[in-house]
Amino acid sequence: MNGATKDTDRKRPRYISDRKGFFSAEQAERTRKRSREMEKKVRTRLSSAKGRAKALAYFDELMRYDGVRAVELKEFREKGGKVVGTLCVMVPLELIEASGAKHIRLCSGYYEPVHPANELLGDAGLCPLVKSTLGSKMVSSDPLVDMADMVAGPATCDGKMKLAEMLEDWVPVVMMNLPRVKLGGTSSELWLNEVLHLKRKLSELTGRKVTKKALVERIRKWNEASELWNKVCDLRKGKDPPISGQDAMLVVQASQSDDIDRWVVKVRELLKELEEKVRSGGSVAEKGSARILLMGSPMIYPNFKIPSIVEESGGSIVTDELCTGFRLMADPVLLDDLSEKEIYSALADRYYFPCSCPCFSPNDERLTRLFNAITTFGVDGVVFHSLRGCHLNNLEATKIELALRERGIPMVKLESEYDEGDVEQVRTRVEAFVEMLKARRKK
């Protein structure tokens, strides 16, 4: 099925016909309870960090389980508003906002929802992010996931593509056919048509035409947000970074579900505090910390297991090459021409060509970005993280490691699941890697 359908047109569910009877109320409540506990634990750990900027408290509250954003979106829907869930960084959020809808990122970072999805799928080797997102919807354990009136799902990896198909059992889905081989004009035109298709489906959902004026206004607001995000990242280039890698990821991921106008105001407040911290010589990193670049599979809040281990082990994450980190807002839409055709072309290009997702081939942009970041941020070593079952990143890791080896840059590859069972094993490897980087620096 390509595109959202009306409920009256929906076919019989492909996977679960009796959705209410498939799982017990006890399992659903257990999933909600443990998800709430997990988020609280991560939020408490982040908020108690020494030297942390006070302005980050806003983002803590925004991202909390069933917090203020869930309440706001519930009230918005009660008044007739529509909410669109996204499954990938490649969905143009400016377009969703211009249609009058609000957006939320559906990808789940909770561990417990993996279990109900496992019962349905029976595949222990499937990407845990995919299973967690599906499980959250199956047992209604994530308040934000249940807000979606429609889902936009670019077909990046196989897991995301089938996840979008499975979600059609609950909610209309717009599948976006992503050209994975970048061939210049041909691929660009194909992707532009997918963006225009999404525009039509959004208008059907909201009953509101996407006007050029509304779209340009939203693009300019997101460009302003991009500029602020890049300023925050620039402050991490110095020897005393004023914000941790975990908090930087928290801030940028908040943009995917927050009201972007408010996000801009709050990031300006944060930026002012961080700039003052830099002037006074303050830092959140320990003296002599190894400067780390983090890359690989998506890390969705509250699944900050890997970055927390890195920064607890004497590493300082000064930048990343993640679709859930730096890349979320690094690139603005280049509005050189305000004709409607050129506006949509610029919007489509911004979400396509800068993207260095491992689903693309060739993917030389990823190496270019990586080496530029290593130089610009003074990186000592690279931590490459792959979720178990993330075959694209596992394959990409080999290419990355060989390219880094040629330049004498150390890399450690970590593979993890959605649980705490491997924490100490990962910690041992990270601690050894960090100590090696510090020793290299001394020599």
Contents of the next structure:
Amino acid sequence: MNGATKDTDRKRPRYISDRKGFFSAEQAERTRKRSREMEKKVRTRLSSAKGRAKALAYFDELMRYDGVRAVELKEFREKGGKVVGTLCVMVPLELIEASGAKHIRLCSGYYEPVHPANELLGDAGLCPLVKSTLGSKMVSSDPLVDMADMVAGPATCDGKMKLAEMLEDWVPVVMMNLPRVKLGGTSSELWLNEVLHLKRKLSELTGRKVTKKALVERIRKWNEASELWNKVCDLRKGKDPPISGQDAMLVVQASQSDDIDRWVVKVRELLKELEEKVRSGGSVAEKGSARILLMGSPMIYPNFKIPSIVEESGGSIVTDELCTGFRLMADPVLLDDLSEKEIYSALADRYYFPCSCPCFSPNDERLTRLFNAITTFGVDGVVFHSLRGCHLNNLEATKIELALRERGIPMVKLESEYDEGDVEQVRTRVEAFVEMLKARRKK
Amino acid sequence: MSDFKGRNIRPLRLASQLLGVAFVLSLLIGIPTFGTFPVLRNIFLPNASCRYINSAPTSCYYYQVQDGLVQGSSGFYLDLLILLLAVVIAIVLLGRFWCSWLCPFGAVQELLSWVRGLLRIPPLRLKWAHRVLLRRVKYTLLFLTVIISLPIGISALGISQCQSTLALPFCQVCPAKGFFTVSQQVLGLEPWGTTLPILAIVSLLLFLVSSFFLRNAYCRICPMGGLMALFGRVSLPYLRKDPDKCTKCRVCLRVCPMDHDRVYDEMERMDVAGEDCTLCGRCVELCPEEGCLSLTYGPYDLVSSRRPRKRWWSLPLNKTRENGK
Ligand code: SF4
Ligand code: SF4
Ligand code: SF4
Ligand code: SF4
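Here we have the form predicted on its own; I need the corresponding form predicted together with its partner chain.
All chains and molecules follow, beginning with the one already shown.
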């Protein structure tokens, strides 16, 4: 009945028949080492930033390579606990917690694991985030990723959908048929059924029934978290943002793998410190820096290349339109009726309708969110980044650029890979852009 | 119910609804004070100030309309026109505020919904096509009332003998008639068995059952609502939406007891009240976007949505029942 016994009769691997022998131990070791080095570099850079809030140290520790979270989860699993990996922002984390399992975000921001995936797939045009995630699993280079007992993968873009399918070679995967054409009632129903399917799979995995009580309790907790996150973001509306764009992304991404109860406590501490900072007029941005909105493809820690370049070039990221940033926790689940059916439909709706992922069509919500953010955060210019091979964001960039032009908001479009090779080239463009914004403002 | 929301409009509305019920009842029962103010006898309220109460000094306004249609032919419908004019002015000034804030029918339906909620029974959700169909019913009822009442009153047509059976056509199927006739007989205010209005009793039962499962079931077909909806576009109170702030999260549509699609769909115009919105403000309470939805009177926003936060009554009160065994 439960997942464990099913494991034995799982289908044969489809993408790698010889899982163990495909890579040398050396390559695995090299991938691990480079990942560790990369993360350390990023962490050092982040934590040495001037005027950085002290409460952020917790999130550094949590997100570090081979950090506390992996150890905690290992212990949790030894006691029979189950861990569910998620691939996109549409998976209701409340549900995973209500089933007694813990969640981690699988998407990888490490550069090195791209190589093993390239060797297997030979697809240079595929999104590096997808390849990196696959690669980490292939050579087992990320201790956190290895904790997953099951994967929940909404079929968003082609890359993610096939990634979920490929991961099935290692762990059971629950594919979620995300209705990519938003049609109102019909799409809502379809997605609700997918969420209910996930619920059944989760109970099979943990051997526990997902009770309504537990779910409502988790929803309340996540609502609290969302409220806090919104408050943190509100502080960035003022002249002196007390937290950098990168740190904000770190915080919100931590929620995807942390225990949300603890996250809430830590963010509350952080909020207090930030509020204090605002009161005393402290700012992490230099005087006169250009206020930037960051959008485009996901940027998963430690791939903070683009935001770090922006913030080193005299830009201050005051908000973003990223699924790995503001959007992650922007929306609460608003319960109107406490019957089981209505709770699930409210939950499913929250993870579906307000999501402005470019995999959806129509996706005018993204423009609305963007323009709303531009006004409320006093944004000077938009940095649009797309990962090489992320067609969806590339396509939307055109539409967004035209819409921005109409409103007289400058935008720069960047493309990046998962390596350090393009840093200088990107930096030159960003610096020019920021200078232009500053000059514009003086006029 | 929900302890996580932006605004809290419901308590105010509840108070207003109770006042509405009390007011209508005191009109009906003819509390002595009202007797001394003859003006009050000319207050005709849309619903449930029912003519079928013996002591009622006044009547429901829809009764007056029907009556005017029948009796008016001799007086060139002057009375009716004056009444309509007064009502149109009232609708322009108050819009459908009547519905969610005062109407006793509305209050009873909400009471039933509330009980259903306590029993954790999910509301019936109609398909879009069925909702649209229902929406037409109220205009149809309005139309039928006129079509049936008018000719009866015109004596030249020689069908005035139908008066006894067909006059006041809507009253014959109005749940209020069923309710008040039966309850008066039960209370002994009226002798038993003086003509039982079978049709009206059936529709009373239908009313109770349907609005238990379907939120605001009766409002969807209420001809008074239809009349108000006809003037919805020009009335001063309305539901305002700032489409620039809407994230299309669909919360408003999910919580709207009238399934008023426009509040969600509309992305161009500011006025999203339209025919079906009863201005209950539920969507304003729960819309998570700051200043996106507002209850508005003319140029003034009465209350606007804001980012939801945890409310003080949160945890202890809202115990959810464990599902299953
Ligand atoms: S970045 Fe683009 S291609 Fe890559 S996973 Fe996301 S949507 Fe898909
Ligand atoms: S639609 Fe009719 S029954 Fe409903 S609240 Fe309005 S007047 Fe009352
Ligand atoms: S609740 Fe508010 S933000 Fe959400 S769809 Fe309705 S109007 Fe838009
Ligand atoms: S649209 Fe809003 S105010 Fe109008 S009836 Fe629906 S919930 Fe009430």
